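Listed next as structure tokens is one chain, alone, in the form predicted alone.
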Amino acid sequence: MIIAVPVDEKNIKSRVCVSFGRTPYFLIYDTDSKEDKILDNSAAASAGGAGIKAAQLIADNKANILLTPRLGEKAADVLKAAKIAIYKTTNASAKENIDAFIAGKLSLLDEIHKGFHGHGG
């Protein structure tokens, strides 16, 4: 399995980034290999659009699960639509939450909000 989480530095203890679509960086964890790797954001500097593009990162990258604090109508239409399920992460690190999800911890991110849609964050 594949997973997915926005993330504010390179590397697996790092905070979750509050922000899915302007992340500066997304970790992408193999529970198989235990492996990781840094993605680079390419959508966060997007003058629109950040969060379905970084959706599409997510999906391009054969991800099954995305752990994150909060996300966009527009994403998560493009992340249920590539069958990726959505977790919200707890006020942890990368690793922790990736554990805590392993654990079956996390519930599943029912509140999907409207979107900022040029509102900044």
The other form holds:
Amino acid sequence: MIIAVPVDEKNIKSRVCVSFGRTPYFLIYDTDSKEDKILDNSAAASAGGAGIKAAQLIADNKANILLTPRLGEKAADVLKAAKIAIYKTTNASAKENIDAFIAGKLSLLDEIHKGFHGHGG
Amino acid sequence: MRIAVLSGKGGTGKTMVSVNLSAATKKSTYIDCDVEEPNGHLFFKPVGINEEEVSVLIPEVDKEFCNGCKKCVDFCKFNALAYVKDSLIIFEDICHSCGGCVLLCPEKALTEKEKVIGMVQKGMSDQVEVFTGILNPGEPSGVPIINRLLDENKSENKPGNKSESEQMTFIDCPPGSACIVMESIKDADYCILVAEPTLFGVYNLNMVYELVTLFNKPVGVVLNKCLEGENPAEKFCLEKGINVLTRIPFDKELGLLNSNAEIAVRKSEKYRTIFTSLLDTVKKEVHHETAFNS
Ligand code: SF4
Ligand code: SF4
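Let's see the other form, the form predicted together with the partner chain, since the form predicted alone is already up.
And the full complex, kicking off with our chain again.
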């Protein structure tokens, strides 16, 4: 299973980024090999639709699970179509959130915020 | 003669000024380009309304032909496209109708279809021709509606038609300084900025002032809601050497007329005088500019 997490810094101990579409990096963690890698989020600099582009990026990287504190509705549409499940992070680090998810302690993200005239994400 | 009326934010009296200037002119055209919140028609209550839909072209995919190369997805700078699980998702309300993806698709899987984004209305209120642009909620850009409004007005006042130079057109612009405002003023001969006498008002005034000077438009300021004492907006104009066209006092009568959606110049002698003299000042300014530039 492959887990994606928006992160502020380029390592697994980083804090989870508050924004999905505008996060500088994504941490991609493979639960089978226990390996992780960092992706630059090319969507971060977009004028609009950043969430859509970021969702495309993690779908292209074959993620099955996304851990994020919040998410825009357009990004959610893409992720839903890509059959990626979305869970809500806590204030802890990316690593601690991944562990909590594996232990079944995170809940599904059920609150999706409306985009800001398409400039959100 | 096309006069654009602008302000940095809503609520400064931009619509009040443009509506009253139009009504103070014997025969004129009022164009409401504030397409997200057109209010001018509430004052004019135009009759004999003619409506036309405005649509734009957006892409549509034929799944049979799409091979998932994602060229269109990478191309779209608005990120209106995504491709997951063997299908293309098109976010119609993010698409800006640039048409690029349709041209680009190597498989010719994309074609264009029409999508209605709003409409323009035309009607008469006494001698004033009232044009209103209405953008449907959630649409990304009102620019196509503004272009339609301004084009229709231009084709009605063809050059050669001798009234062209005398026919007065007032353009009530959207608030702020985004690209939709630039569209609204591009053909204007003169810009009137409406400002409130507060520090925040100065901040907003400065924003639109920079925009119109960027376009090299001649400009003057109407100071609205003036009270006794210091007026930061007036001070700003003095410092920058911007022409102050008039000062409209803050009073109950005008406030009441406005909140009842009445046009002050049609109801009160006092305001007829204020706006007629503002109109004369503006006309003189424009003639001065034309003489100066030729
Ligand atoms: S460019 Fe054409 S073929 Fe390629 S993904 Fe887009 S629609 Fe499909
Ligand atoms: S028409 Fe332009 S804006 Fe619309 S989806 Fe295609 S590339 Fe994007």
